[in-house]
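To begin, one chain is listed below as structure tokens, in the form predicted alone.
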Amino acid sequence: MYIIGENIHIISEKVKEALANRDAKFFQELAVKQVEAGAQALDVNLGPRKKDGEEVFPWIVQVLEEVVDVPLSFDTTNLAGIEAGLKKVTKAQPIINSTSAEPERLEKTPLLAKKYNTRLIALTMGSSGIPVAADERVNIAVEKLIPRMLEIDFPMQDLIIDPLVLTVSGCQEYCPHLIEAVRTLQYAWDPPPMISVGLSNVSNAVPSQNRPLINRVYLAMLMGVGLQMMIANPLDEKQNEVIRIIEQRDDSTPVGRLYLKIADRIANMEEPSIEDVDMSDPEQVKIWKTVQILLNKVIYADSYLEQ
């Protein structure tokens, strides 16, 4: 699993603080520990930044270019901000995130990517929206991004199709239909473009204990379906665990036993099976109930795991 590490996020509060005092050791200890946790690349969201953009991002690139050799993921919509941060990069080839199907957007942002020979984060997102349904999100990316990406030449195997993952707090009808959008881009086309996904925005807006259970849970059966890159969280160990225990297919615990059921059944479009859990198992059952909710089986509600 390629690992974009999401923690340089301008909606954390000890980013904004480090951000305004220009804090590079504070960005350079957060941009190390994900390295070492396992991000192969690093997302730096610093939202918009209209007014400084054209600054921040530059000094943002040398700071974290001090310490990592990972690339670096612009993740605004600031293209003069990300311009000036490109000019900067002198290690790894560098991600933007993002464009989609907004025309004005994906005029703009595809022809900066390849200019700078940089990957590119395309959303399945259209000026009306995201649509709910799986075939309406791998439309968009066959009818729309990828057309651009062939009209202006750029490289396939540096487009990144994100179908774009939505909370199941509110969105809970999104959940399954991600699943199979993931599992269909793998055939929209040939050479295929990888695909990623914001893996912990399902879990926005639910209590912070819930998070990285309903992050974990959704990783296996997206696994199931072939994810191969996520833009996540690398200090969350046990969410590192699930990945190694579907990837070395190690079966030596009943939770481990149990993910990897929950990954089988997904990747023969099965629905995972209550006879696959322990329902002695507190554990397994808190699993279970994920799994129907992120199924929609089961209406979503903040306090899902006492029901």
Given for the second form:
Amino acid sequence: MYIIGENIHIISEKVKEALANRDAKFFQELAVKQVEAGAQALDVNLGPRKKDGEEVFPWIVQVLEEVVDVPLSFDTTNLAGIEAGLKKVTKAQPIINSTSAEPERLEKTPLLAKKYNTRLIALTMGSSGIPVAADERVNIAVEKLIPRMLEIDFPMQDLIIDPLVLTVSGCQEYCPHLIEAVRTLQYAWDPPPMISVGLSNVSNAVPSQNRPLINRVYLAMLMGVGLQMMIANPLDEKQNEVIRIIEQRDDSTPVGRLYLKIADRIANMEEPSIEDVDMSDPEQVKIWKTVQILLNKVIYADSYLEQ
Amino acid sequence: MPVEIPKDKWPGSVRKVTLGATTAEGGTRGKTVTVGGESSLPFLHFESETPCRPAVAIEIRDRRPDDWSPLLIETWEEVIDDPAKWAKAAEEAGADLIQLTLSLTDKNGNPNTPEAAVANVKAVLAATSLPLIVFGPGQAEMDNALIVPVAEAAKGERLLLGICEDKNYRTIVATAMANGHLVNARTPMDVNLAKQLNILISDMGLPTDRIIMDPTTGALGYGIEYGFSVMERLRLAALQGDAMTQSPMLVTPGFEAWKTKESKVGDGVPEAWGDWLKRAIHWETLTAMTLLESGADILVLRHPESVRRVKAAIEELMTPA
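Other form of same protein, the form predicted together with the partner chain, not the form predicted alone:
Below: every chain and molecule of the assembly, starting with the one above.
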């Protein structure tokens, strides 16, 4: 699993404060910690920075490249800011996060990516928002995103399609469709584009104690359909353990066997079954209840585990 | 060519909930009303029997309302200053249930008091033999201050108490448990929140057959399609076996419809809108009928003509073809 570390994100109060103080050490420590935990790239989301983007982005590139060698992912809509940052990059091939199928973004962002030889994350979102149905999201990729890349001769191996994870708390019907979108996108083109998702979006607006479990179970399902790249928290050890179990097919523990079974069921286009679960094991019961809400079989509620 | 009608067989069903208690059951009601029990989508008699008829409640107030349409004031003018008489008139107009809303203030603008609330509830209970729904003014603190003494004073009546929402459910549920009443669990048009409140209430130990779910809705032309979808989704989940969505649903089409401009005002609207009274009653009736088709078990209405029409429609819908 190729993890783009998500932790440098302006939504965190600490990041916000460190940025206001231009606290280079804070960012360097956070970057090193993520890379040491296995992140193969780092997402950098400092917001739009409309006023100071052309100063902030070059600054952060310099700060991070002093301590890490991995690709930096510019997660902002501020193209001028991205360009200023890209000019400073001296190490790995960077990533622009992101374009979408909205005409203006799709016009300009790929050109910038091509000019600076970056990889580009493209969201399956059009002017009318994010479609629910998996097919419609795949259609956006095939009819809008990929044709634009061909038009400007953008290398297909540098395209990363993100079919957009939405939260189980409020957008529950999207959750099973996203799994199918990841499955189908791998057959959308030859050679296939990379696919990445923002995993933890699935638990946005969920009480924080339940977020890691929901992320882990969704991850097992997505690995079942072949997900190989994601923007995620590389410091989540239990999540890393699920990745390891599925990648190494480690069936030495009961919970590990359940995660493997869930991934295999989804891989075979089957629904995970209650027969796969040892209902006397509270941990497995929690996983099973989480499967049920992520497949939109049972309506989500904040206390779904207590039901 | 013979056509076979496809039939769904659902694993779950809606819970039956009984409002009101007769003397033998520890209350003073002349009869009780049971709602719920569905094991298919509304009125699909070819799939399964609809065991309970949806009930119609008429909303009355503890005093003359300040913000109601003049059309409603005119209709109830003779009884509007006396909740006991109003309850009697509502019973005569065909209500299955009386829904009494306690006001935030008295007619002079002073805050409502527990003593006045208790006196009004007792007067209404004495004037009608129908089961009673009592809602506070809809502000969590005031609801608690008025509903708790009402619940104690009417112990054993199986009143349906509201407003019970995430801000104050603990207080309302506790008093319902202690005094043998039911709660109306209200959430703002959201399936996740509706289910969550049911879980929280059940966790407190109130038996699930004493919970009514109030998913709130819009009026015709004002978001009713969104409310419809929420109710439909809750009902489908109930039929699929999700225990925390299996409560019968109460909706308030009277409140929703009569706050729309189309119902509330007669002046300064396009002439093409036609006769004000006809339009207002259509608005309330159509709002109610739409919600009935999305699974409502209790409809709270305001105008007696809407009540007559909705009850006639229920009669037809309950008769298998």
